[in-house]
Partner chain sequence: MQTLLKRTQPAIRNRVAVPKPVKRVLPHVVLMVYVAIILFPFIFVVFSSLKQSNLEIAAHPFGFPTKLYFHNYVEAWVKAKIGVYFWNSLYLSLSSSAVGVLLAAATAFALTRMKLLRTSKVIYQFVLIGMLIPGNVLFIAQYMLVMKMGILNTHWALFLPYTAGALPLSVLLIAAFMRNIPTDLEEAAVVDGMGAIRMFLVLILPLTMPALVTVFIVNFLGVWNEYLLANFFISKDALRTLPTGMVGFRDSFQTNYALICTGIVFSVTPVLVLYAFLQEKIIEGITAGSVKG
Amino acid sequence: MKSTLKNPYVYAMFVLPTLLLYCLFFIYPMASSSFYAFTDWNGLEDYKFIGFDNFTTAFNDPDFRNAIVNNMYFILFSVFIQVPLIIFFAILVGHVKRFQGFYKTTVFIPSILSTSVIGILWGFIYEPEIGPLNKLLSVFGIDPIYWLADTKWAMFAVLATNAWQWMGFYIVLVLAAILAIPREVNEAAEIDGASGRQRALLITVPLIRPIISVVIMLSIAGAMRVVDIILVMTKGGPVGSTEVMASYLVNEAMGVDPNYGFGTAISLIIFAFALVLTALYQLTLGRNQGGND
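Chain structure, single chain, in the form predicted together with its partner chain:
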């Protein structure tokens, strides 16, 4: 009688297409990466095994080490600058009564747009001579800043663009959690004479800790993944000042002198970094949160 839900053939029919596609485009590439990472295959000539050469080359390359550092900047910027701002704005939106829907809808807009279009758009905003940002600054007598051409500014310019794109998304996320806090909690606090600031810090923030922890995790994952915005805006330049691991990977594997072996080695390194960060996160921040679901 229950056989239909136990029928292995029916079961297979439901599961196999997904598994096939998943194995073909996840598991097999991962496995083949682990293979090619130890070769010098460039696509044009026959490859040979070169042991750990690709890995030592990568870590001996100051440009790659620089890319790792830049990834760290992305992570630090997202976690220590973006996340507090996100919480601040979310609380602000959560506590206003008028225009709440308007704020929510508006701040979310950038996150539905294509990163590459945003890159092009901001490339224009940063344009040193006719771009609006420098025009605006010139009103205050500030000399033109070569945002994307100056090694001192390029990273900041990209980080700001990235923040512009994603902050609204996280704000809406946190906002959903804030709005889910029972009204009575706040009202009770207000009666007890808690100020707005005290309520925000002592009541709201602790209550939305789970979602903050999710936002931090997503920010870290996002920072590890970042590449589109860099390829579109700076291609990792000037002089590697915005190069991250993934853009280094793309430039090495698909650039002037393509090297798939080296490229796959880099991707394994990125994977390892991602795993380590996830583990670190689970051991520290993620620990007392339990499951998020």
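Positions refer to the first chain, counted from 1. Each form is matched to the other, and the largest set of C-alpha atoms that superpose within 1.5 Å is called the rigid core. Small disclaimer: the values here were computed from a predicted structure and weren't measured. Compared with the form predicted on its own:
Once the rigid core is used as the reference frame, the Cα position of S34 differs between these two forms by 2 Å or more. With the core superposed, G43 shows a C-alpha displacement of at least 2 Å between these two forms.
Relative to the superposed core, A272 undergoes a Cα shift smaller than 2 Å between these two forms.
Same protein, the form predicted on its own this time rather than the form predicted together with its partner chain?
The text that comes after this line covers the one chain and nothing more.
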């Protein structure tokens, strides 16, 4: 048995079929699709090779540049608002003595719901005339707000909805790390007179920094590929105020005058942005995290 496990061909027998399937269903389609980014092709007729014209057209389009800015809003909101709230709620749930399972299930439920369901649900909440949010604001004398039709509020409304959908998933991840901290550590700090706030900031948060780093990376990647909630709630409107790169891709590649080659070029740009941002994070904060550990 030991001699068999030392034989590299045994490992190859298990790895090669999986590697073959990975290349067949991921690497090859991705490489072949990337070629069309350099063509003018509607997906049906013969393509025409045009070099980097699709990329030049994209960056010269003010709508696409606006979509890049909106993606940055998603990233900033996720990292600087959503992640601190995730940590805060995870610590709260982690210190609950009774019904902890109930709270974990409750916060996780939005993550398993269909985005279409969530978009329709929050579309009703934001409805200016009969929506419960405006009904609540009217109690304080605030006039109805057209959340999804006003350029001042549409992006905030979509950001809040997207955060509500995915925060529960990340809360469960962080909560698992919190519950893995030995109880003796917090008990010793409590005996030494540390308050709950001090234990959270000086003990819990430093000990769960690895999972926080993972949550930040996942948030960045998620912010770069967000599209479904946009298409369901606003379709990029009003006046492009909620348009992101992925929704721009869908509208261009599958719109009235489809251009599959141009859409593929946009997908490569999105991939490059996500790769650069995650690499920068790993080379800066991620590397510091590894050094601290």
